[in-house]
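Take a look at this single chain, the form predicted on its own, given in structure tokens.
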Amino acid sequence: MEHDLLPSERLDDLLTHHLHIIQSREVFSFSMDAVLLARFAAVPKRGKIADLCSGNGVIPLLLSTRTQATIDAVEIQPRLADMARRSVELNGLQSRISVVEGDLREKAKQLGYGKYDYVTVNPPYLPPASGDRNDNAHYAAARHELNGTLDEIVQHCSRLLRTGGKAAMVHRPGRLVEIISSMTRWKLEPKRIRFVHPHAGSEANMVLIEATRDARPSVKLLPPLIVYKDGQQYSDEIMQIYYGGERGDTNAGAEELRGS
């Protein structure tokens, strides 16, 4: 598989699933938030799934271990889309995962409004003008809403879904009110919310939220997910998510939480 890699790239293992993913420090690598979203999402066994803001394709790769559905991965950055496409090929998943390069605001209609059973999205966390913008264009686009606002992303999640279809997102808790407001505006009713905390007693630094298209109001607040139990040792639940409880170290090929 090495001949498929560019000089700056490396091949990482994807946890316990016997999958591999192409990564490079020149562009944004996947983070824990993507792994948690892939596990949180209550994807159907079959059907059609879209993954928006897909990056190097980590979420579709992980979802392929949980469903036989076909998955369309939409990514605007050509370099990341190319890496995702090659990772799909390396894992022999071309018949199940398609990488769609382009702006989701333009590609959504081409993919088909109302055609999807489930949509996942790990969007940029920061508004365009907030915080220090990284000089690396790949990192800046991953962290800041340079290619679509949060409301635009939610809008296209909704448009892709059939009635009763679901969307799952990971984001920062500080924008939860904005997320819920946008979801309800676009006929996505929040149904499950789970906060992720670095340590017990610390503030949440991630929120996972799942919503259903054209549903009645009713939401469940799930138990908090604690990442570390002693210092930098993963909690039992995180160990189960990453390794099936098989390993004790904290190096899973994922970088730290994006934008933190």
Given for the second form:
There are 2 protein chains.
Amino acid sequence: MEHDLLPSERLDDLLTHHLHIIQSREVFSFSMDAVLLARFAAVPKRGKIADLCSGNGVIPLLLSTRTQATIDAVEIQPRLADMARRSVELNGLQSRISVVEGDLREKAKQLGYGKYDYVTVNPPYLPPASGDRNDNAHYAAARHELNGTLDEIVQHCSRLLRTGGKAAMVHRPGRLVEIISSMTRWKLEPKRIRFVHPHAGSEANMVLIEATRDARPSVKLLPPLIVYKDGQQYSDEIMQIYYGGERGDTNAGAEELRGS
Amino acid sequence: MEHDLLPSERLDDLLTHHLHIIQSREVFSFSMDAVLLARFAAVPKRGKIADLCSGNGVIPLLLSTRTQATIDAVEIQPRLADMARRSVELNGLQSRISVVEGDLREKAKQLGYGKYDYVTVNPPYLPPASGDRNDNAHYAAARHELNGTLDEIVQHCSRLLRTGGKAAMVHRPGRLVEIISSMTRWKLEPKRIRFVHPHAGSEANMVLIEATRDARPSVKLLPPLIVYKDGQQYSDEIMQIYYGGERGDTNAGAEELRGS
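Complement to the form predicted on its own: the form predicted together with a further copy of the same chain:
Next comes the full complex, and the chain you just saw is listed first.
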């Protein structure tokens, strides 16, 4: 494929359905979190989906293989929104994925309160003031809550959803209590939770959580997702998630499998 | 051992430290939940512990092998409190375990607000109105919230604890959101959570959760505890928990391993 890539950019193979994505070490590369969220999200076959904090658009691209719904990808960073838009175009998905550049807190009402069937979000994991703030502004915004707190993000997920609509989020387990508190505050009832453990005997380092707008309480705790079976060899389930569809030659995902 | 057992009662071996416990099919037998909670609870070596909804006292008996703290076991059903008291006596633990018969909601203040270092609780799992209410009043009270809601129980755990004191609970994962909401409402911050899965590939059917009074938010998700390794064979960890200390001839625990 020949496309206009900027000097720092590369074209990575998403290893499924011949999808490709523009990435750049200068700004952001997707990690396993996004791939697992895209697989975890029980998106409807049709309807309207929003992906918030969309980054370079990896989640909408992966979801497009499993749904005919239209997907609005909201990203605040112009550089990332531009990469996402070009990736959508080079995959010929303009009719199904729209990239919306801007602040979720301003765009949500315009996108439409109560209009969405499903929302996905892979938000920054760290509070604004916490350690290891990255000097690179792009990485900092992807990792820290500089453009909206966790509670604000959950609030907007909820506002976008119709009654019975669902939101799926990936986050750090350490924030679980906050996530659940915010979700219940904004009428999102957690219904499915799955923890991701690097090894069978290690603490979880990711949590996948799906909540339903205005639902009754009762949550399922899914089987643990174990990343490595021994040493550094991927578990069968991770192999299936990454390579299950088709076997690619390049290795966009695997390079980032270790997480960000 | 020769003791005065009632006609329906039997003396079971707790398989550790030569402990025995009086059980009866007519009223209640402990299950795996209690054993896992007793192992999960990071009780202090000394100080004051309360065990709420104590049933026939299995948790205080098991905890007595790991701590020199005094343990107050609160049980509302006279028949169970009596069995617990006799079990304490036949193990010679009267100086360390006191059985308090009565309603937690009335006894808590008398036991002492803010006086405890650790509280354990294996509460009834089902709301008062939910299905499969057992005709046997003893089983019904052990399974349904007839004598206090989940929120009331969490409230009293919190009231008993000093600042920095901890509470450990075992419950059904389906109630996780309620548990976390109640805990945060009553200033108990969840700090350690462990899910128990019958098999590596199945949903969790128990959750173990430890919370600290007046602590800062941040929770650890421990490795999943898998009960069976294949088919009906116990995993190494379950074997270690049940038979790790000493090998007993009778089989009090294993008989109940399938849960209630």
